[in-house]
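This document opens with one chain alone, in structure tokens, the form predicted alone.
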Amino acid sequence: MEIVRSHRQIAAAAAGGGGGDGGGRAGGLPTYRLAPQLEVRLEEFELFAIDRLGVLKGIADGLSRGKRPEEMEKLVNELWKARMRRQDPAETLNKDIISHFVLRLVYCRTEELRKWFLSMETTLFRYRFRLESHESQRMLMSEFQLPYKALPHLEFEAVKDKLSQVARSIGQSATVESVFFKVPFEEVPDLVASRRVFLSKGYAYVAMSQVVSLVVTQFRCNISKALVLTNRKWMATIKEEEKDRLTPIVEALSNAYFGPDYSQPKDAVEISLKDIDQLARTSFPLCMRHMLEKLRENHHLKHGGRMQFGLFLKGAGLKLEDALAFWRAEFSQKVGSERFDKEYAYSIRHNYGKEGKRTDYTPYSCQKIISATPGVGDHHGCPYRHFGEENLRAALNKMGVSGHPLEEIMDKVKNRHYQLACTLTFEAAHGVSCDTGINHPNQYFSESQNMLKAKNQAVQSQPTT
């Protein structure tokens, strides 16, 4: 796959079978065996990857929320239509193949990244495979070179009653499917673990409707090996050769945030100094509540905390003049007003684009905050990642979160679903569902304020008796 700056026509032939097609079939589901021999514009290299990443992150959120298989199938279909589908099926296939290989490059670089990408791509493939016709599914089995043939009629009749028992035990019709494959049981570990197949003498009898497990096992194995090989190529040649062009894009994509930047509050909303403590109690996410508490307590925050909290307040609508007054009121209690003006006021004006290069700095996203590494005496970062269990429970209790919602949050934290833990905190604190998930502290604040305003308007509109 060659990346070019000028506009070049992407060959529709990439959808056909053969050597460098990424394992694509016209209008079908690619197997991504080989990188496509295509020329790709630099803009598409990034934009295609961003769209696919939106699909994978939506899948990750659905899984971490414990959605049922039928809900996941609907979610994957909706995500794919919204982010990946184009009017021309050939263009959709091109985008599919290119975006996969771009993200393979992005996520090959560490074990943690490889593990996440492998899991999400496998899940995506699983649900897309289910939407294929039986004929297409058999073609895919052939492409994966799976050595299994349909069970002969005589052997099928010999085990038909056993197959019927398994079908009834998992709530399916007693009418047994007519096409089964006899495979070594270790090839379908998910079906064996959930007791959804008949086992005999080391073999599992897999129905055509279950063959997705067989194909997905091979798909996962192929992608896992390919990620390791891609990482070797990345470290050996690509990273250095593309240091001025692709490398910055690749390194940024794995931690990229694609939502609103909140550099300016929506609808010109402003907050005042006198409202900050009340707003913190009702609408600040836990990370910002914690830093405000420590600022009030110690009259000081280290640089990381000043950046994270200061930019959040800016995005929430605190004007520069009020920001200077806010920080001066706290810091002067510890360092004095004169020292504050000399050592700290400049950085606050700098964050508002009034000093230095006049850059209008944007508030930190959840991903940036989670990836921080706070040191001793620091109070920035993500509480769900950086707090100990006891401190996190105490902080959540202060927000009024307890009982079952608290245990759900702690379970997500243990599984390292930090943004979902924050989303569940929002839902528990506000008594509403947040289907979009929390991806940014200022999103938390904005949605909280909108919800509270809607409640107040509803109360005011009620007739008095």
Given for the second form:
Amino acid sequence: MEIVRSHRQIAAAAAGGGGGDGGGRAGGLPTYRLAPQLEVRLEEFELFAIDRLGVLKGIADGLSRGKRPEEMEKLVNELWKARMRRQDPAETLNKDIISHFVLRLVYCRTEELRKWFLSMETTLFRYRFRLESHESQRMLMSEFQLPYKALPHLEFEAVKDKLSQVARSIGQSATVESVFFKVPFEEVPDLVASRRVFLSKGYAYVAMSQVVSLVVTQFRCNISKALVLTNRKWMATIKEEEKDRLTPIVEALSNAYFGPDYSQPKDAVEISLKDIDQLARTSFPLCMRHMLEKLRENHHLKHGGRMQFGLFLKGAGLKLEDALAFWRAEFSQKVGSERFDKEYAYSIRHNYGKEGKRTDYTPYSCQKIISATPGVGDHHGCPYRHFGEENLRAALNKMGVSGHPLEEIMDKVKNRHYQLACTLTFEAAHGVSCDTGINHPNQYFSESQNMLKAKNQAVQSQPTT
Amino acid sequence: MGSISKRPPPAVPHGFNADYLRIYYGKLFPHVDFFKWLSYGNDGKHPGCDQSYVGRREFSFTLENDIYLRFQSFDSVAEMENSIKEKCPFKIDIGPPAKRHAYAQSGNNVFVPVERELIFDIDISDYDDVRYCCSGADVCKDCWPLMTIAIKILDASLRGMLFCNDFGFNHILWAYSGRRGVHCWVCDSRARKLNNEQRAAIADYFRVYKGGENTMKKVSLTGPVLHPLLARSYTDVLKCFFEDKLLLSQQLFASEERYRKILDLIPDENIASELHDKWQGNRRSSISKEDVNATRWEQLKTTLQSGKQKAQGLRRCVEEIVFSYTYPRLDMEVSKHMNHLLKAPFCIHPKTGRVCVPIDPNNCDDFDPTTVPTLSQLLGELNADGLHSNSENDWERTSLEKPIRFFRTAFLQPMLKACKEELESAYNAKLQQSKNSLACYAVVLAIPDS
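For comparison with the form predicted alone, please write out the form predicted together with the partner chain.
Below is the whole assembly, all chains and molecules, this chain first.
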């Protein structure tokens, strides 16, 4: 892909129907296998990317709200129409391909970025594929060179009952679809994970309506490899060669989206050991209050809780020495301080980047917390998502939230708007509106702190005026 | 244990210590079998063997004073045996074979796993809400069967058998973890090659029990029928186990506190309170003949499944209760990632002194964790027959004989046979390929790695 400053637009190859661009597609859905040979204006380079980011960000939001597949399909369709569709289908395709390859550059640069991009692009592709006609779905299958043939009649008859059982178990009608593909189970991990296929002797029996999973696995694999290669190219040449032109745009694009990651508390913000309980009452989001409470009660938290809560405290400004003292004070009551030093201190230092591969770990975002799967004995996760209704009501009452605001929160929870529920809780607890919405526990904390400080100043300044 | 159990062996002071352990590693630990397992046939003479394979495997030792030695690796069985004997680890963990990350910064140990057995870890302490006999790390004959049925359900699905066979794996090792649970090692080459996403998919496929400490109802079964895995687990294993064993052994309906926990799983409050009132009213006296647990369970079933209850959710509720109380609870994180360490079989658990012996899934009902050989027992057996000391096969005179033989014949030998066949066919395929390319292009190819 050539990037030019010129105002001319030469994007003929991608607009044409045939090959040449190597993007590869059937119907309107490209597979992005090769970077297109076309010229792009610098402004479009950035604008297209921002539009696509809007789509991907919308998808991330939808996923974090736990939207069902049908709802996601609708959402993706709407997002796509709003941000990506242009009048001429050829131009839409052009924009599609260009924006994808620009974002590849933006998101190839760290493991975290790659993971996010891969996940969102795959989701986007999945739902766009579902909207394609059967015919173009088949074309895409052959484009990905999937070697599977439909299940022969005899074999089909032998397992028909089981196929019907699986279909009914996921709420479909008992009349079995007629076309199935028998594939190694490794090819359709999503269908295996949700028990939506019949498995036998290491094969999964995939219905025509589920073929999207096969294609998506292949798509994901291609993009994942491509991202690693792009990263190598970026590090080796592009970053330096483009340092005056593309590099600043690329870096700005990823920052603009991700916002602060809260891994380093803002300078001068520091919280001390003795203030934790006080801060928890005024400024911790429910998930963190709950874990602090359980920690004080049981003198223990399981791994998932230690990660979620420990990294939050780090982000809020708790220094390593204080963190060690904090956890030791609780854990030693249960396991003794010797065992604490041996078994738990390591992972706390690890979180602060002082052990192992010395990564300075980032506090968990709401999205990550919501998608957690707490198990037996776990207290982490998002209370709005993972608590039973009664427990959630009780916890909110304890925070002093009741009456109409409480019902509003519960209503958001029912509709799986967990972050909105948390935002409403913030508003109810602070008596102010929170327009930005809550996306991160550390954001909840710092907004609460800022607000309280402002209030204090107002109070202090009153007598003098 | 045969002849040994007839004459009680001379007492060795009870317990676990470094001196005992040194003798165990010196005379009893099956170093050779152990190393052969983890070599997967690559320690042979066949030209297709990857001689560097086993040396990439990470071992981790935990020493007496809780010092971790990570990233230990051994190129030969002698090297491994010497290191174990010298360091006398209280615990040996097995990690994946790994290679150094290409971008690793110097001085940092950044290893990337290249393959990994598919592993499962099930702990009885995760069942504390459904057992009243023990809690935490304790187990007894009343709650251990929860582990047994976990083995049955997972093994039936993982392994190739006639009627139930989801994944088609063949080389599966079950082992007692030494105290409170079981470990499963799926060692087929296909299983070892799974990526993290595929591992997570398998773990999720098995996962029914959900939710942390803050949800009441942890099992939700939806849809008009159950997936074949769940249907089969229910009819073949769970239902009988719940009704014939668990109900009585844990006295699930014997007190208000206990039956209330079960009634909480019923979504219809009217039905729950109706049953609750009924049971509160009639105390033990009126139903003295029948067991109270069985009676109340029958009453609950009748109420929920009677013709009146049209709602599918209520009918399904009986199954949900059974699943909540009996279905295997996996430690998901262990299975999901290739880089998780897992304690090696034939280690000795420092707290119990018991050997992490293999468990035969076909006879897992007979496995009793309270009779697993202990370190002091084994040393006693060795001492009992002091005449043959220093023989190569000391283990044959101890209770370790059966577990080691089982490990060899039921697991190791069939697996190594399969490994050898795979090695040969892969090698032949490679030869064929290079021949073909020679023929096609008629160019001399450089022989790789020479």
